[in-house]
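Single chain ahead, written as structure tokens, the form predicted alone.
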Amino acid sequence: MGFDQFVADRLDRLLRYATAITCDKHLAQDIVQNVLMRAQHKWERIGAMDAPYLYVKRMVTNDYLSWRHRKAAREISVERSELAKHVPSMADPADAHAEREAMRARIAVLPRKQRAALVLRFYEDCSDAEIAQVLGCAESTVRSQLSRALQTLRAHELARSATLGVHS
């Protein structure tokens, strides 16, 4: 496959799994495209991979994790989350809105490494295994930042709800 026809049949998920990770949508075209820039240069090489596409997720991975983008990913945007335009419409659309604004707040909290593991697990459905490919870890530090991330939701879902007076 050449890179324009990659480029073709890939640049919305790519775009969609960059948006999630950053929770940014700007900061997640700004990854992408200088990420097939990048990947254009060689694709020759990429393209001759067994998986071009993990190969590209795992750029814009490291590029959202490079510390060219850290004061970026602090700045978490306050307009309408992009990821709207992907989950299915619910009953009613304020809600669905709050839920999504409210889980892109609690994963917004996490450290970059435990957010892109949780994207790429929950959000990309992702194995271990490609999980571990996409960060450059081993598949048993992808289960323990997935481990992390998990405790650190439930800790503030936990501490939320104390705060607010309801009991689970």
Contents of the next structure:
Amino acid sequence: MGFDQFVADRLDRLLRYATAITCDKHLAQDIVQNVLMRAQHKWERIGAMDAPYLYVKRMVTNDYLSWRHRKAAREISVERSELAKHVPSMADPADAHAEREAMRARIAVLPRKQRAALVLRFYEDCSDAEIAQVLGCAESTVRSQLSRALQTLRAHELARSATLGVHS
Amino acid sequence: MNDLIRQAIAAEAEERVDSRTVLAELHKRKKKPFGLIIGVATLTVAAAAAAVIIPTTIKKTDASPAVQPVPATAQNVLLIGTDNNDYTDSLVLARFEADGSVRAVSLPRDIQVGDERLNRLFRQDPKKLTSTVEQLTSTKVDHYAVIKMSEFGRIAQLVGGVEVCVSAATVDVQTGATFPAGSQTLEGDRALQFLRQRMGLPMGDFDRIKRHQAFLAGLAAKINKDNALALAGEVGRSVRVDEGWDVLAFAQRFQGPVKIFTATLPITDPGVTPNGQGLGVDQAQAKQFVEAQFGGTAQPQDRCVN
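Could you give the coordinates for the form predicted together with the partner chain, as opposed to the form predicted alone above?
To see the whole picture, the full complex is given below, headed by that same chain.
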């Protein structure tokens, strides 16, 4: 597959993926742009692979998890954790939209690698093996990252339901 | 809860920027860095190639009226390819024209200058090398760029191999490297073996210089807008240039494929010196030769090398 064709087919999906793992559409845009520029220069090799998309997704993920974006990631986390505190009281708890926004805010404050694993599983529908490939770690690590993320989200979910129960 | 997670992530993903914005940005960036990249890559490439030095001391501008007045933007750059101990393996005096074309003259590294061999001067003091080259060739050296020859294997790999043509099969008795006759694409260790071989070639170091030139031309031919950025990124770090040279401004002249014309500075009969045989240079002849080469009147070289 040629580079231009790849971009035409996958750019939107890459942007969605990057936005989901970064929780920042501008950072996602920067990362995707930079990665595609780099990928283009190695396209002879990447394009010949069985799964170019998986490889480019790995580049995007690595870029985000690399030290360069640590500061940006922390700033977003702080902003989102503020948001997370306010969401439950802002809307009718019965409203599905509010439920979803509350979950979104909780996902945004997960550690970056856990969130990446979560997005790969629940958004990109990747297997453990594929996630391990993208994150560059063992499958057992993938499982532990996912289970920790789910544990955190579940704990929040329980706490929130309890709080809302008292208030209602 | 899993469904809720799916919905939440999908909502987050939905926030992405418009892909058309990104496409436009990619398109814009593709064009912009091209000049710079080509420039840096060319320098590197050129430095890789070979050794040539050119003449005219800056101090004696009034003593060399025969030198053509140069357009303000044309610049003479000494490209220095070193071994891992900072001895010069390849020396090329190159004139970078305003239009991005390059005319290069290789200087044999065994040229004897007073008590010194040309290939040892850089290690002592880069300025000593540039001023010596200026004197030998009666040509002003505006800037210099240095690269380790060992980088060229990697550079060749980055461009997907460099095509060279060998006129007859060769064997390097030192390394065991063999090259068949005909066109071949080299990268990595093979490229380095090609650039390093002197033994087993009819003209020894002179054939090696021609190999450097052939490699340089082959490399220049491989640089394009698709690999230029990666090249500049990889290679930029391994090239050293003189202080005060605005390489970015210099690089602006390269906007497309780079044309390189190469030649080797003529030498006189070897003379015996305390250090063994060194090559001599007739300054008047050297000056004339460099002027002709830089003026664009030099003969094209054979495509195939020994």
